[in-house]
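For reference, the chain that follows is the form predicted on its own, supplied as structure tokens.
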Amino acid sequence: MIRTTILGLGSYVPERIVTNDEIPFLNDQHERCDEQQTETNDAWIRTRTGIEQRHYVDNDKDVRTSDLGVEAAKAALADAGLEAKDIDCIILGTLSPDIHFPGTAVFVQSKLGIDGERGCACYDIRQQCSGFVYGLEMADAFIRTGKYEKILLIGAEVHSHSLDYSTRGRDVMVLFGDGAGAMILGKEESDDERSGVIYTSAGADGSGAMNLYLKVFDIGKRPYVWYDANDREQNEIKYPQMNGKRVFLQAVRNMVVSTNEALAKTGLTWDDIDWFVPHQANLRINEAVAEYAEIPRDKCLNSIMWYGNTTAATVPLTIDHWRREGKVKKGDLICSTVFGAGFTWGTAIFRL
């Protein structure tokens, strides 16, 4: 039986670290100012989010999401002992594409040097914080059906360029960081039902779409950018908007339900699973999920404290962080649950 196996894992974050103490002094170019720009502080941020710092791309360089994705891809390829030319499909999840179109995956392909008339298939998916599990489900289906043999799955984000660095936008602004994570997925012949990717599920509830969104433009408007981006009275719409209370409640509920359903359908228990890796949106959400789903705290892996919310990148970034720390090892069984804008959610169980 053809099964999907994880051949390699990699991640990348920019070198620049932005602490909670620095956040209040950043302007809309994320440059540090002498005067405070936002009414917030380290205690305010930690209490609400659990975040201590995050990584940003340099604000004096031309860095795009595809650049971060390429670095994570190179690390994953090296881990797998493969070259870019071995890849026959790229799936990239992001909510911060390089440009409106074409999709960012084709830029990654080109920067990896595997473009041209015989270039591999490239997919962009827009499931925001749920992007990596959605992408993993796609990759698993492609490999099991024999469509592709080696898939590069990437989650990558550059958030720092599109945040509202002011008191008006602080609830969202303090959450996000830049980063990327990648996996190389391949096929193996095995009758072991507990090898490779064991389980994936994905769901959505469009009634929650406008509780967490970023318009920037609206195709129903004429023109589709109808505001003055430099006018502070008009430009709020170009920044992410969030109904924090509803997002928090729906995230906890759906992550708990999805996780419990995954265990029930696979017959696995927390005795079988080595690590629980939730999406890193807010440490308080993850703590609530662990409590209500009765997940052993010593099996919960978080990284939001150091990276913030990197949306589509959080799952591979968290796993790779703890692998580098020596905690996660090859062969470990991982359950990962995500929730994001849309609303979207999903759970995957796989052996690293």
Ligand code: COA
The other form holds:
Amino acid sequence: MIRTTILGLGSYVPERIVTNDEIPFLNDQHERCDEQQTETNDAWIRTRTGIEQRHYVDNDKDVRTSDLGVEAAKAALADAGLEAKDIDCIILGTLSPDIHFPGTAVFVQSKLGIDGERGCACYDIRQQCSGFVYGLEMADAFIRTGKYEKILLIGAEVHSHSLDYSTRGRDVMVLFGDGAGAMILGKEESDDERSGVIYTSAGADGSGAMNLYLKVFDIGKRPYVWYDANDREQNEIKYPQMNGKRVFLQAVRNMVVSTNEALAKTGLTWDDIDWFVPHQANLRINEAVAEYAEIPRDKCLNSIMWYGNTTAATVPLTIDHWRREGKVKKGDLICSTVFGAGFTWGTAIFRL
Ligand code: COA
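Could I see the form predicted together with the ligand next, after the form predicted on its own?
Every chain and every other molecule in the complex is listed next, the one we just looked at coming first.
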């Protein structure tokens, strides 16, 4: 029986670190100023979210989401002992694409030097913070059906260029960071139901769509993108808007249900699973999920403290972070649950 196996893992964050103390001093180009620009502070951010710092791309260079994705992909390929030309499908999740269209996966393909007339399939998926688990479900289905044999799955984001650095946008702005993570998925012949990708699920509730959104592109507008720099109200379309409390509650509820369902359907228990790696939106969300789903605290891995919310990249970034720290090892059984705009959610259980 064909099963999906994880051949490689990699991640990348830009060098620039922005601490909570620095955040109030950033202008709308995220340049450091002498004068405080925004009413926020380390204590508020740390207490409400657990975030201590995040990484941003430099604003003096033309670094795009695809560039971060390429760096993570190269690390994952090296980990797998493969070359880019071995890949026959790219799936990329992001909410910060290089441009509106074409999708960002084709830019990654080109930058990896595997474009051309016989270039591999490139998919972009738009499931925000749930992008990586949605992508894993898709990759698993492609491999099990024999459609593709070596899939490069990427989650990559450059948030720093599209945040509202004024006090108006502080609730969203302090949460996000730039980064990318990647996995190489391949096939193995095995009847062991506890090898490779064991379980995936994905769900969505469109009634929550307008609780977290960015309307910079709006098909209802003529032309689609309309912007008057002098109109402060209209400026809102440039930045993400969020109903934080609703998102928080729905995140906890759906992540608990999705995780418990995954265990019930696979027959696995927390004795079998080595690590719970939830999406990194807010440390308080993850603590609540762990409490309600009765997940042993020493099995919960977080990284939001150092990277903020990197949306589609959080799952591979967190696993790779803790692998570098020597905690996560090849062969460990991981349960990842995600929640994001849409609302969307999902759970995957896999052996690294
Ligand atoms: N710094 C300082 N004060 C801030 C602030 C900031 N960055 N952001 C908001 N505040 C203020 C608010 O204006 C409000 O002030 P007021 O009481 O004078 O009106 C106060 O802090 C409380 O705001 P509130 O929105 O009630 O805070 P909260 O406890 O709900 O925390 C979030 C806000 C955003 C941290 C929280 O709602 C959250 O994490 N939600 C989920 C977000 C998320 O996960 N998004 C990604 C989904 S994948």
